[in-house]
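Take a look at this one chain, the form predicted alone, written out in structure tokens.
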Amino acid sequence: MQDQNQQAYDRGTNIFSPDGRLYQVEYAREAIKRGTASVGVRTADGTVLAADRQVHSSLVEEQSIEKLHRIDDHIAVASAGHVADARQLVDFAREQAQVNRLRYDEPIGVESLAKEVTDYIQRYTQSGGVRPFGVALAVGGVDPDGTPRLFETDPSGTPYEWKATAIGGERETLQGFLEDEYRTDLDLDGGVTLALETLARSNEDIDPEAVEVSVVDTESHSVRSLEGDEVAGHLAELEGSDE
């Protein structure tokens, strides 16, 4: 009988167990850990998002694997976990950004967008016949007043604001590295270097072609994706400093 009761809590997406846990939300977090890592770093000059899009077959076109997405001119997200779930949330985030521009004639704030997305995620923990999203997003950008912001979404529907964060596989290791190496006086280039150095902790043979990096700077308030040679230059600096 006890096993049957346990299975009921285990299978129910919106049923609390006697000890106050939602097992399906916890399983969604485990799904995120199976994805390749993404990193976000907030600096005084803007926000950096970097993602490792590991390719496990030489037949796969690397450009078809997207882990960084532009949401609006001033906001981008990095994902870790189920790609299909990430695309659903990215589409929703883009819709909300456009709705805000049409309704208020101004760009949406990074925190407002993060909370819109997490409110949407939270609905999937309260309804029957659905499951939680098995993906985490790092939402980074620059507010209309020029303030860099960085948030993380959780399958429970909770937004967390960070100075620097890692999502996906080996998060504990990467987060510990960020806690040791992050400095509040980092400039944008320093943020890119830290993000790539963090990714290298989970993938020593990191390939410039398999890394995506986007920056949102406080001067232009716009998302810019780094070219392959720029990423390669930063990785070369890291290799030189290791030697």
The other form holds:
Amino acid sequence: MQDQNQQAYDRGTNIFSPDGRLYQVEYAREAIKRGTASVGVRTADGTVLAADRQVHSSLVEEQSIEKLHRIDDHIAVASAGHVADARQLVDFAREQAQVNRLRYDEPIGVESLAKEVTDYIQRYTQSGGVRPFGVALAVGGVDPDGTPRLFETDPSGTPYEWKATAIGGERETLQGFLEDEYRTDLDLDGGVTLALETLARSNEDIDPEAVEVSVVDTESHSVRSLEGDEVAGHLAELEGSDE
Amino acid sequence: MSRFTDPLTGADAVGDPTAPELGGGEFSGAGDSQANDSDTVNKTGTTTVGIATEDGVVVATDMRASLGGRFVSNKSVQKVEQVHPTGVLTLVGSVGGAQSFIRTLRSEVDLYEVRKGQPMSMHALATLAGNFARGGPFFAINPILGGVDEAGSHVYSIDPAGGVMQDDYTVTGSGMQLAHGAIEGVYDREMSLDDARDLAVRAVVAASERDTGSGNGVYVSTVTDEGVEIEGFDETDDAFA
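Instead of the form predicted alone shown above, give the structure for the form predicted in complex with its partner chain, please.
Below: every chain and molecule of the assembly, starting with the one above.
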């Protein structure tokens, strides 16, 4: 009887269980845990996003697995969870960034963008016949006034702001590592190293070719993807410090 | 129309970037009101002047409303209104269009500030106003936007087709040529706010003398980073600093 009841409550996204839970939203969070991790780190000089691509076959073109996405000049997102769901949110975010430019002729703030996306996600927890987004995003960038910002979106549609965060599989472990290692005086290079070091906690055989890193710095206000050899350099630095 | 729809309402989830969020009415090109009989629509006729200086902005307007250009329908119209904590807009053209435009801009400015946690810049407000003038039901308006923000003092003219032009000083309305003549050669970006006020009032007075659409006194607004002051004078002599 208990089981039957539970099944009824987890069928619709817009139905609360008697103890006030939305099971479909909680299941969406489980879907995110199945994905590989992405990490975001905010530093005084800019915001860093890093993601580990899991390549299942040597025949897959690595570049085709996209976990970091440029949204506008000054904002990028890292995703964890369902890639197809992430792509929908990424394009929604891109449109919202352009709407802000058309409407006000100014670049959108990172917080405004994150909230536009989470408000959109929220509607998929309150409508019939749809499922929530099975993806979390780390939204990183630099505000028009030069402040680095980092937000997380959750399947419930709640925005969180972080100094540093991990989304996806093994989140608790990586988050714990970031909590121990994060310092507010990190520079951008230090932020990249910390992000890679965090990713390496979930994957010991981290491969420079399989890691994506993007930074948005406060000088240029623009998204830059690190080249493979830059990533390799940072990883080598890590290995050096381990010994 | 974007490809994203709201799963609750089925409406476009991205929205029209050029439309007001609230109170726009049917917002799709100029409405039928454009074709209203121009003889029965209250027009401001009008001379409105905006002058930017280092210390702030002065906006001065006359006080006459007319019907069909032949009858003074109101002798005490306030044609400059606050739309932003440090910004004002003038009413020029159709009174109904301009009043609706002002109400809409006020609510947009408030929404922007409460959502983003900072005041809207004058450039953003001018862009928004241009978008609304271009696409919307606020027909036949030609206002001046004057205000102060972090970047300094700004004056913009907004034309009925949505054209937005920034300048050191600008004039709109039926008395614009007369008022321009009074300002030309006298303006100086470094002039004091009091001198700018006197210049703006003189320009409105000059237009009121010879333009049948302008007259009946002057409203003066001064905008600084502290805020907005607006005062009306039936006797134009009282308006000088």
